[in-house]
Amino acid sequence: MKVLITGGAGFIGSTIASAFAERGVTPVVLDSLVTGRAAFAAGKIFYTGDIGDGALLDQIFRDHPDIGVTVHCAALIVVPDSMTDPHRYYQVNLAKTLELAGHLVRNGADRMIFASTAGMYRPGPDLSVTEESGLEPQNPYTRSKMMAELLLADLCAAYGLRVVSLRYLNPIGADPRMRTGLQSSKPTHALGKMIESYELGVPFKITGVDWPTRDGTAIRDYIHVWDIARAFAEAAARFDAIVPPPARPGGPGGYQVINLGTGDGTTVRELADAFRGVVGDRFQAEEAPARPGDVVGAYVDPAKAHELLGWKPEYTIEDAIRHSLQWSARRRELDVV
């Protein structure tokens, strides 16, 4: 079986592409190259172009009829700039969305997993947030994400389309063996800035430390990519049984709705800990005041995906953090190369 894959030179999507090729199934890319890298897509069966393109999607299923699931992770994923130019991201999150789910259909390929946003949640008192969890979308990048999904709930009720939708909120870490990584040397996450912090010798700033969690700061489901890839894998492997096909032909699909997270989170100041339990005590952090926009953040109950993914993370804090290291000593070789 092949597997396309959207956005697949990205960070998650090429993780992903990794991680089916372990397990037999070859990886079919699909990425326009705006964010991704075709480095990244080194070795696979590569289609440089837009999801909405839809004389290059025939053509990919008429080279590969063997495609049996669509992996679609090619969006726009930056929350700060989904503020500053939402409508760059509804055009690519949602409108490339709705594009690429009639050409799916178009090419009876029924089959899609979708890399989605547990952001969209509004959090329990206890931070936690279920697939029961209320929507509340605090973004353009969230909202433009809940707005697809929507979309192609619909397109799975009148046109037989079948959706998982795996949803989760912080990935960090590397693939392990060190083919691909974060792109950006200056990533906006706690963990990029403890790297640079770390880079630069100066003091990581925990910004805000009177929030409602157990030791004062923010919360984040940081979650391994590598788990997050497994759990796609995993969701392939499974997909009839998560959603059956259709009773009769041209029947209505079905929707499925999965978290992945650790089921507790990490406080930065948590993160923070782990950070210098690996690098040493050369990396220091101080106490900052919260900055416009800060949330407290939430954390995934990830139960259902153990349930119907027989999944549960298994690389650690510490092991995202050294990959992450690791990946910033490479991608500046790379780009040296």
Ligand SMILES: NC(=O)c1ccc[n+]([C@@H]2O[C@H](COP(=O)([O-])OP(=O)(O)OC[C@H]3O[C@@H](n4cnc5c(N)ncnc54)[C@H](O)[C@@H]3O)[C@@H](O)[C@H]2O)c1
Second form
Amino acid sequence: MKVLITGGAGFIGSTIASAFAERGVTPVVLDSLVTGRAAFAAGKIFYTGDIGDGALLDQIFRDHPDIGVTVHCAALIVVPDSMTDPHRYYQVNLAKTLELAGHLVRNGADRMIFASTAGMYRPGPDLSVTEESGLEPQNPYTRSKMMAELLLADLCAAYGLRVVSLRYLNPIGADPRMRTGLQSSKPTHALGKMIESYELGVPFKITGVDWPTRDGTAIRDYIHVWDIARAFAEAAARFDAIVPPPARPGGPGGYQVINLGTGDGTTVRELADAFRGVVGDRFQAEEAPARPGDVVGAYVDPAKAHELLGWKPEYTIEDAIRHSLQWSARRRELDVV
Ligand SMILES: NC(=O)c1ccc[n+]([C@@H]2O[C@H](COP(=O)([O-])OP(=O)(O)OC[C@H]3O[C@@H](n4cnc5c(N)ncnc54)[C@H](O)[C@@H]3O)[C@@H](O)[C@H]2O)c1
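Complement to the form predicted on its own: the form predicted in complex with the named molecule:
Let's see the whole complex now, leading with the same chain.
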């Protein structure tokens, strides 16, 4: 069997491609390289192009009639950019998802796993989210992902498409075998800032120590990207059990949402302590006031993923920090610019 991975030359899509390959499922990568890197698709079947290009999708399915499932990762993902240029975000994440879904249906490719975000939930008082939590997306990026889910669910009901939507929050780390990782040398999340502070030899600032969390610092659901990738591979392996085929040909398909997360999250202080545990006392952190726009954060209850996918995270936060640091050195060798 083969799997089509849109955005398969990006951070998460390339890791997913490696996870499938390790299970004997051949990845077919489709990526426009708008943010992806050709080096991340090296050695894989790779089509450079746009998910909205119907002729290209038809060609891919002619070339690979044994594609059994499509993993849809292609997207624009930078929240501040989505606020200054929402048109582009809705065009790529929403309109092109609609086009892609049409091309899949036309080609009889009825199984899709959608890379989505748990950032669309309104967290409960303890800051946890489940699949039942209310939806309250906070920015155009997150709204574009939520609207894409709504349109996919409608297409499922009408055209027999079947979709598993996997929602998660903050993937970190890199492929443990250092084939791929983050493209950017300056990730904006707290771990990226910690690596930067460590490399510059300046203290990391823990911004905000009065949040309603277990230690007063903000909380995120950092999760190793390989654990995320394993969940995609598992969802593909179990696809027909999770979303059974229509009872009659052409009948309505199904739509399932599954959250991926750690179940307790990591506070900024916990992350800083773990970082020091990995690199030693040369890393220092100091407290500072919260910055405008900072948010307390949330973490994901993964009970449904455990039940339906038999999945739970295997890597620790220390593993993810170690792999991020290794990748930071490795990306320079690979010249991932
Ligand atoms: N990184 C996160 O924190 C995070 C969290 C939750 C969900 N997600 C979702 O995971 C998915 C992958 O994210 P990522 O972090 O790997 O981002 P990324 O930018 O590394 O990967 C996205 C890939 O999509 C490609 N792409 C974009 N538009 C395209 C188009 N029109 N046609 C073909 N290819 C196109 C890019 O070139 C890139 O390789 C996204 O759908 C994102 O919404 C990411």
